[in-house]
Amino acid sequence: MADVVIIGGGVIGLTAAYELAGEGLAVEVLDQVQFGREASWAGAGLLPPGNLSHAKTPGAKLRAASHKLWPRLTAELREATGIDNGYVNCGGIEMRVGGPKGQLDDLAQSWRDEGVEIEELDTDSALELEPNLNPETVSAFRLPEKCQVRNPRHVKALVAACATRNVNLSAGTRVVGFTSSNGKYTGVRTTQETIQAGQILVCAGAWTGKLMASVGFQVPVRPVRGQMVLMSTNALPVRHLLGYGSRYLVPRPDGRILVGSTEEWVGFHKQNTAGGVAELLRFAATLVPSLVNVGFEQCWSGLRPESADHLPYLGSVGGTENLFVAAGHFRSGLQMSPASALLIRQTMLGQEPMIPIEPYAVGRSGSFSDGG
């Protein structure tokens, strides 16, 4: 019998499987398909900066706490599996193409109250920062401290050093029920079988309401479609990270360039389309006109795991002595994945918790306002 099992091989679920095994317990991950290839595989690695001491909201938080935490947890990763994940400190701009100047103010300002450490630009320092941008920038600022990781590596390191910890790993294995007596959750049954847990996690990202649900427990998590684009080119046109509101261009060191990405919800329909990988492409001009002669080399999607106010839910399950959540991060499960995770290993074992886990309580009210 396993001490912990673990539902979802994703990055939250690996690296909860790295903290939970590094505490010498016999620890068992089940993924429906190959490790780490849905959400987690399909972002950007975006590490967005964080300052804890000034950290007001659940949210802010949980990203400081991580990015305090990212750069220990890659030297482990790399000292047990000689794996490079890619993290990088490169910085970031913010910028805005066209209409007021004082439109980042407010963003700006958010930055600062949370005691991050931001550079404000004006036209000519951008372009000087970066000279293929488009010279129609009219607001910017760089977040020095912004990094980015490999998020395909990170996850190829997380389960080499699973494996070091001796976590059993199972990918192609479909959950499609609990097992329980005396009012005790007991274990998982997959297609194939019947495992025995002291301790069961669910990390299923987008499909964690649905399985949530076929025990009675109303977990809002809803999946939201991304797609991506990968360009390539001999030389990089940019250093920095690049955002856009909700979408992003990240230069890679290898000269390849990521531009992200779309948010549909249409359920579970994991496609790319004409419509979503043009609108990406014109957005990947406008920050950066010359992108329009660089190499088109491929395009995929993910399904991102939406709550309803898009905090993750982390912790036990009300009601149930060792059922335990860990899911809903929607866009940033990799960036809060180490405190994620080590905040639900200090929960499952009893332990002080970094930060407060309340306001992540599973049952916390609400839903979605479209009923989805």
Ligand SMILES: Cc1cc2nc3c(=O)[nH]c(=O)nc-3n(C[C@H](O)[C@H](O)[C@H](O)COP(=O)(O)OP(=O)(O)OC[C@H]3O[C@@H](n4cnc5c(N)ncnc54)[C@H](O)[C@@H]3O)c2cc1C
Second form
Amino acid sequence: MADVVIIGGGVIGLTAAYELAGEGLAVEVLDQVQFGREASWAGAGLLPPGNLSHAKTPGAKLRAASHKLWPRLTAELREATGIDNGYVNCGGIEMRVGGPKGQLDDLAQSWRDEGVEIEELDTDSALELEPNLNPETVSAFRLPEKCQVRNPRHVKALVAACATRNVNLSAGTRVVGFTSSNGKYTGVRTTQETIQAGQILVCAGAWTGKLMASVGFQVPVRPVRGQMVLMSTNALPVRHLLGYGSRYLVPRPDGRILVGSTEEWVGFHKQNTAGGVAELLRFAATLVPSLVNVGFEQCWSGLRPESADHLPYLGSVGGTENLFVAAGHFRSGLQMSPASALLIRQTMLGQEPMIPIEPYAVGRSGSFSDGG
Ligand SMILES: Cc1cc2nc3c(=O)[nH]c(=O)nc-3n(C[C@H](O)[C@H](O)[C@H](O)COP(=O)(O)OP(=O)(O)OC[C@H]3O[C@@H](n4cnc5c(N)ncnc54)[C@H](O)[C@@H]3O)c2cc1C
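How about the form predicted in complex with the ligand, since we already have the form predicted on its own?
Now the full complex is given, and it begins with the chain already shown.
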């Protein structure tokens, strides 16, 4: 019997498995497809900064705690597996093209309020830093501590690191329900067998709401499709992560450039659309006009796990002793994975939580504002 069975082997389930196995527990992770091939593979790997001593909101706290943990986790994974996850501090620039100056003032102020370093840039200083930016950039600021990770490599490193901690990893194993006895959960039912477990942790990403509803629990998480485009070039036109509202460009050190991403409420459909890809290409050329001459490599999409208040669910499922959830990270699951995993480990093992866990309670009330 496993001490803990984890349902879902994305970045959240794998990091939690790594944490729990590090405490000497026998952990098994089940994934209905392959490990780390859903949202955690599809994402861009943007890792915004934070400052734990100034962070006020629950989202800012989880982001700041994770920001602090990323360098250590990266070093540990490299040491254990030899895999470089591509974590690097390349800095980010938030910018606006055309329109009135000062559009970014509120956003800049909110970073300052959080105690995060920012540098305001006018058109000249932005172009000095990044000469290929659109010369019509009217305002911008730099976030020197914004980092990136190569998320497909990171999940590969997590899988390998879990194996070094004897985590049992079963791909192609879909969980369809739970078993219980005397009011306590005793295991999970897959399409093939029943697996006994001391504790159960649901990390099923965008599928969490569906799985929990099938056993009578309301954990409102729904899929939001995000399309991505990948370009490649021999000479990167920019070095910083560029942000414009909810869209961004991510220059990878090997000459690739990611362009993301759409937000689409279309259920569990993962295909790319001509309109989505065209929009992203147009966006890329607005920020960096010379990108029209760069090679188009491929496109894909993934399903973000959206919760109603855009905060993850972390903790036990009300009224149960040994059923837990870590899911619903929406646009920030890669960034927030180190602290989320640590926090759920601390909760499951009755350890002192690194930050208060109550704001992420699974039973908090929440419904989507559009009624969906
Ligand atoms: C286009 C895009 C861009 C993004 N960019 C960023 C970014 O730059 N920075 C950032 O921090 N975040 C980003 N995100 C969000 C981030 O990717 C997610 O929040 C994060 O990956 C969620 O991780 P997860 O482990 O909860 O979900 P997933 O990675 O989706 O993993 C869930 C796993 O559960 C498995 N599963 C589901 N149901 C079952 C079942 N019944 N039985 C067994 N297995 C099951 C699935 O197969 C899947 O592997 C992005 C997402 C997308 C789509």
